[in-house]
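Just one chain follows, in the form predicted alone, and it is written as C-alpha cells.
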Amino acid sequence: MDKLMADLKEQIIEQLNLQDVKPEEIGDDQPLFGDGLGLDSIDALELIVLLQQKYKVKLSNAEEGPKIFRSVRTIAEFIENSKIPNA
C-alpha cells in the first residue's frame, strides 16, 4: 500500500496541478481538503476523474465522496478495495 500511496501523490500532484508541492509534502493521513492540502469540489471532480481513468474504479455513491478523499491512504484504501479479486 505504501507503493500505492507514493504512486497517488505524485498523480494527485500532477492531475490538479499542484506545481509548488511535492509528493513527500503531502502526508498519508493528511487532509486532503480544507485546511489540509486546501483542496475543493472541482479537485474532487478530477480526483474522480483520475480513479476511474487511471486505476478503473468508479464512485457508486456520490455521499461516500468526503470519507473516500479524506486523505491519500483513505483513497489507497477505496482503491485496494475495489479491486476485483482474479478469478
Given for the second form:
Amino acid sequence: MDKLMADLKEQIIEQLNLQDVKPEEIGDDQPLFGDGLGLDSIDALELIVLLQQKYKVKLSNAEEGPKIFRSVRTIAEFIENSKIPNA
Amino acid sequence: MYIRAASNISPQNTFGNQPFLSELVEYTGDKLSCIEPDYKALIDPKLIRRMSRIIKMGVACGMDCLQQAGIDLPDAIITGTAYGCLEDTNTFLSKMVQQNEEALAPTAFIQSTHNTISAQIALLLQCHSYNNTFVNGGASFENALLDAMMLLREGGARNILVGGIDEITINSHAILKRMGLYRRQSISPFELLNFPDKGTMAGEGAAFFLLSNQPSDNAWAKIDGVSGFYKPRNTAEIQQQISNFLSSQSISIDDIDLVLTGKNGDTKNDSVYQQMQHAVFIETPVIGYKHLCGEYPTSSAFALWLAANILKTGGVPAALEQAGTPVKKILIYNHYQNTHHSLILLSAC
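Let's compare: the form predicted alone is above, so bring in the form predicted in complex with its partner chain.
What follows is the whole complex; the chain from before opens it.
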C-alpha cells in the first residue's frame, strides 16, 4: 500500500504537471481537491485516465468520484479493491 | 487606428524593458526559436501547468501589452494564428495512436484548438466581450488587424487587443523542411538575406498590440491602412495592388521613408521583392526583417512591432544597418509563399 501511494504521488505530479510539487509534499490523507492540492474538474478527468492507463481500473460509477479521489490513500484503496483476485 | 502599446516575444531580445534591438542575437542552424521570459512572474503558476509553450508566449505577451497600455479590460480580443497550438495537437494525436483511441487525457485536446490563446486571455481577465481568432494561413494576422480596424471604425470598441502567434514544433519543422521550405545547410540568419538560395530559416513568435481609435500622448504609431491580396497572377498585378493601396491613402511611394519587406533569403520568395524594388521602391530605402524572426505565417506581427518601434524611437536601430534617416512613414510589404500578400502602412504620431 505504501509503495502504491508513493507511485501514485509521482504519477499525479507527472500527469497533472504539478511543476513545483514534490512527492513528499503530498500527504497520504491530504485532500486533493478544493483547499488541499487545489485540483479541479479537468484534473479529475486526468486522474480517471491515469487509473485506466496505469492500473487498468475503470471508474464505473461517476457518483463515487468525490469519495475515491479524496486523497492518495482513497485512490490507492480503490485500486487495491478493484484488482481481480488471482484465480 | 493607433498603437497604444506593443509586446513581443521573438528570437531576439524584444520582451520586457529591453533596449530596442541594441544587440542582435546570433543563431546557427535552420531555425530561430523564441527567447522566452520567466512566465511565473507573469502568469499564475497554477494556470501555467496546463499551458503549452505557445499558450504561455501568447498569454504573457497579451497580458504584458495590456499592462503597458494601462488597460484592465479591452473591448475586444482578436488573434491571428496559422498553425494554432501545434504542440498540443501533436500530443493529442500521438496519444490517440499510442493508446488505440482509448482513455485520452483531456488537457491536450482542450488546449489544441486555435482560439485557445485569445480564450485564455479572456478567461484570465474575465473579459466577456468580442473574442475572435483568424486562421487564414499567411494572412491570419492581417485579417485580425482588419477586423480590429472595422470594429473601431464602426464604434463597436475603443481599445482592442490584437495579436499574431505561431510556434515551431519538432514535427512541424521536420515536415516543412521535407517540403523544401527551409535550408538544407546551416547558415547564419545575418547571412541569409545576402546569400539567397533555396529555402529559408524557420521562425516563430508572439506579438500583441493594444489598438485604439483615439490618439494618445504615448501612442507608438498610427496604422493608416491594411490591405491584402491573394495569389497575384504576375508582377504587374502586385505593382498595381501596391499603387492602388498608396492611392487609397492619398500618398505616393515618395512619401514613404522606409519599406519593410518579408525578404527571407529564399531565391524564389525574394524575386518578388527584387522586382518591386526595381519597379516601385526605386528610390526608397528597403530593409528585410525575417533574419531577426525567421519565416512563419504570422511574421508580419513581428514586422508591425518593428515598424512601430522604429516610428516610436524615430529611427532604425544601428544593428539593422539602415540608421540615420529620420523615419515618419513605413510601408510593410510581406508575402507568404507568394500566396498571401499584405500591405500595412504606418505613420509616426
